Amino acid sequence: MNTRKTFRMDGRTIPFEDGQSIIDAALAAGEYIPHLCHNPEFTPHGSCRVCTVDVDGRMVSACTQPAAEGQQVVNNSDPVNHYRRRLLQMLFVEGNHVCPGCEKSGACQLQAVAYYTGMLAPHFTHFFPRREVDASHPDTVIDFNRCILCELCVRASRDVDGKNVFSISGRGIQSRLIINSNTGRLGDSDYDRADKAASVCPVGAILPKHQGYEVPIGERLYDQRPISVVGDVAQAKQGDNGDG
């Protein structure tokens, strides 16, 4: 007798194991749910909310919501996608994301998710914040203008590297990524280019030096295939190759 547990998502039956979140069960079943801050290697965080789905009539983040027997999940509907586009539009205007001039273009998860959801214009007024670029480390540069506060680098440094190089300071619109060193500069921290934190950034905030544009624009990770097809595994491989 088949005793596996399942829920329904957009009319499809999705199997899951006890303890799995909705997003992990869906991704394991080959169903893409848009996301930015989620990484299966780390404890779910729910900071970006882009993975929001409708579960039995309630909007929840798929990365923090446990899968449960008999759930009715809506991942692809006009209200859900409208909500996601609004979140993405706010992320674009809160930072300085100039895609044509960014080394991460074509391999940027934020850019790819925006295309996937149909977010083609920012809608809101740009903040144009003035944030510095930290090039003090010999191997890595940080452009704080592009940080979306997903905390992937924070979690990677803390949970995998055991270093706590990064953290988030401030509240609301004043929130910002900071470096835990005496000077606040990356070059004065114990960060190393081999750290897990060096390869998890989904945007162009943390980039390796000395190897920019090695993969031509037009031939990058999401240039040929949408993010829903490429998936997290390929995205992680691209990061390991130095594109973020």
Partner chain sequence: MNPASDAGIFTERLLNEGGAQATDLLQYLCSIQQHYSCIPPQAVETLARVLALTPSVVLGVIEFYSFLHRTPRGQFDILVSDSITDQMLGSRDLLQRLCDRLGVCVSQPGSDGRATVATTSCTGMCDQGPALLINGQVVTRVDNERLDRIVALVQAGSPLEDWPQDWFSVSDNVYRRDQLLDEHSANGDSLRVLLDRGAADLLQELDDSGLRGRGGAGFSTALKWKLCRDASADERYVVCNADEGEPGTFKDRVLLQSWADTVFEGMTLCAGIIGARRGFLYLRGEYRYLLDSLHTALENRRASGLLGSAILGEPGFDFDIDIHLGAGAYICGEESALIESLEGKRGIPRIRPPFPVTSGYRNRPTVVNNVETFMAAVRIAEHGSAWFRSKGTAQSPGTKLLSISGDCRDRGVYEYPLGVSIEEVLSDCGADDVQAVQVAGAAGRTLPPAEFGRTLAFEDVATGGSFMVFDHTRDVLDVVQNFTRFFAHESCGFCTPCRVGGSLLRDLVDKLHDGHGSEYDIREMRDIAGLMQAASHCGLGHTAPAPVLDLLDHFPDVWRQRLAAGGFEPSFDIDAALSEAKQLTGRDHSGGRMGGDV
Second form
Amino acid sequence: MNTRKTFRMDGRTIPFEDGQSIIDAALAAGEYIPHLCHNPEFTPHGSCRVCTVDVDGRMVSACTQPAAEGQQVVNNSDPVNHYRRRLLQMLFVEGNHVCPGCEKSGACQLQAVAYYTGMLAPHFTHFFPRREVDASHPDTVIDFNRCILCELCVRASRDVDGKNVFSISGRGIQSRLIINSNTGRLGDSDYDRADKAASVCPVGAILPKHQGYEVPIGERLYDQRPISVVGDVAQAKQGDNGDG
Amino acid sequence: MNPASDAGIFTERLLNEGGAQATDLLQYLCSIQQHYSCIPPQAVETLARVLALTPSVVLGVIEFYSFLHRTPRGQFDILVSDSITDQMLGSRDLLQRLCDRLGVCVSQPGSDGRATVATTSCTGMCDQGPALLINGQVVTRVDNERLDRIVALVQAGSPLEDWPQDWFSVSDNVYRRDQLLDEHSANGDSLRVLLDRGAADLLQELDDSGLRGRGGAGFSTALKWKLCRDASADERYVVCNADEGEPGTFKDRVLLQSWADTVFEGMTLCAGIIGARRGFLYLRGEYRYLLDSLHTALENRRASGLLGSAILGEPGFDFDIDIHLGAGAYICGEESALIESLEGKRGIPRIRPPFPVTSGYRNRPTVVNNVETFMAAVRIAEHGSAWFRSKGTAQSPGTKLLSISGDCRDRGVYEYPLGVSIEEVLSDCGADDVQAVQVAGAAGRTLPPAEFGRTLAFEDVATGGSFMVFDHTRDVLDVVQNFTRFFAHESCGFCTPCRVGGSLLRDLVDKLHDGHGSEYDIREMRDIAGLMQAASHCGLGHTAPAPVLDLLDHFPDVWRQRLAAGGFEPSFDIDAALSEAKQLTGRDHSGGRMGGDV
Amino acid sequence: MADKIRIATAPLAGCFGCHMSLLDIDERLLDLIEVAEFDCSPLNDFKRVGSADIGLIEGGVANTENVETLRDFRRHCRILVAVGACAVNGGIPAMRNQFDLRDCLEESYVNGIGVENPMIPNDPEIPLLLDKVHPIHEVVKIDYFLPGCPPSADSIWTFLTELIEGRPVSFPYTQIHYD
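Moving from the form predicted alone, what structure would you give for the form predicted together with its partner chain?
Next comes the full complex, and the chain you just saw is listed first.
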């Protein structure tokens, strides 16, 4: 066991298995690296870039970078935190994130990571895109205003549910989540509330109906304790997450 | 034609003829688009059913590529090349004239369904612009007179075959030849060398030559081929990257037009060395006009025993080449995005590692090289590494093709030994009074005269071949605006910094360009640019801010005189934001102009 | 008295909830008054900003009056603070940005249920609407942001005391929230 491979992160020695990413090794060792599109249950994606860390002087995403012997990783520094805040702010201005009007507020990973990094405002010029809300399904509502294109629902539906309900269309800033049905609406797709895809959304884009405010504001997942302590939305126990 | 009734049947037939592989999805879509000027819903349904994809995945592919559309584009789909060099030759006026004469708005089909007019990213005709693409065919050297005749033919509904054919001619315009361009033939000599000496020996020769990838990144070609050869796999692939999308680059187009044999031989040589049986030429959609001549060249090589089974009679030396078309997506020049596109998908760059040399097309080891690299490999096999090293520098042996455009006398292709100075190139092409040179395209460097003593080489100013000249009559901010808009348009949208940051940067450059930029905005640009360089998923995001940073660093006089007074300006035009309310209420704001007083 | 910190506050396109939250600091108001005095504010009903050290802005920018007030504050306040969700990102009022202004006005004043004498109001006294509601940092330079809908009295207190005492502003975890 003494021969186990390790890298260094912010002064701590982190053990890792061959093939493990920096983020998975760090999380396993109890070290939190902020992230949105990463979920250890799925193949690494690397799109949100919020898990950007400094590895031997180079910025890389910790979810796609394989851990390697002797790496020097900086997870907590002014430049790294600045980059992360700016990335989060980009996600906030790209969509329409009206936290006071969102059922997910308090149990939203975008919000929680933003709290963790000390983001006070979205900083950039808002895009105010015009996007739809799809309430066609009896159990679930999709609010495209809040989608951050993490593709967790795409991956869950494809890789776990075997349904391919979700996919990405468009390009660049026009990229958008679409639903596979003849009308493009969720109610006409194969989606079911028991699907894995129903429980992986880190934000308020895929929301269960009929339970919006069961957990009051103030008592929700991230209201009292930070995400570095509480963990991800997708890992929180059902009924514990207050996300309605 | 009636899209509603026969698009499904047409698609079925294409699928039957083509073997119905999901990896060919993009190729089917290109054919359907060409036939219907859109992808009708029945085609989407048929493709999805037969290829076992979901319709939403097919839609995702359609909406990724600029040349594919879900609604009809009109009988004549006219795209005006929007490269900065086309603009300098008057393309924007032509665009306006075209819309006026045809009575259409940009990107909207006219009510009669006759024509659509829109802009497109650089078509690679910078030496003979302004250029148009009409139903995928290139028209070069467009002036008002030619444009008016085009309008008349469009209005008459005259098929392209009946148009004057010289309009479609594309010239080589080669002004300087050296190691690569001095010879035209490629009749298998390099392949005979391979058979004589063996793959290991020839790979060593290639290694000795010091050949580095001509796409601009400069990775050792021999090492790439060796890594692929050594990777264990049941299949290997050779891919020629002819997605020449970097604005201002057109030398690959010339090679494919007049040296295609050599390019194909280079791919075959690579196949022989790494043990590949199948290769692809990924041809950008803008170069569709080359398809016929390229297919003929492939046929001739098959007939001569230089392609196909038992090449040169050697049992087991089997290799053939397919041509895959792109469909208007700059990102597909990135090798892993290109491979995704080859597989019929959206061109999203893959996570690396693994690199294509171990896991590329269909997750098999794949060599992806630039057109020019394959050509150089042929010449090295024929003439040896010492011959190759007789030109260029120690770190950058050999020659490099440059595509020269912009403000100079002789626009075209020049072959120089690497290590040539920018000054010398400028002098040779007849450029006077130069304000700036853009080397390596939009993703490259914008250099002022103080930097013209520098050399084109991997160890100094690396380049994939674009060389755009701007004299003092030009506004450098026009150039930077064009490039920044280009990158925002071409971002694949996968990662946050490039997708959002690229658009934020575009808006700030527009603001500065229009005289509303402030010192605060300059700091913002640097901040966003730094984030994009550090945190983007691929090279597009890493290089997209380069024109902005070069502007800020090298051309301070240009942007300083455009700054608005005061340290801060609103992010939007307040007067414009009031115009709708003024119109709705029929009154003016009593306080007059709101804009810009804080 | 002369060296007291001067605070001005203004409501733009918001609900006045942030001002209510400011009052929620309750008896701490007495502590505040020891070191600060109010320039113009809805709390004292002075209408025009004179000169202030700290300007607190609630609400986003929805019309010409908002623009003028905000600019006036920027000119006369040394430190300008965006207070609350609407000032920070447009908030609930900015949800109208999903629609054309014409549709909003016609829905309210022309097609709405129970509308009498349907017409889009055009009295010159009424400020003209911008086509979108904007957060205030898109119109003037903002020095500090205090998120929340509303920011809690505690976070307002933390912010004001640390700012007035010249310390770097930092909040305990539970005092940063966007809802």
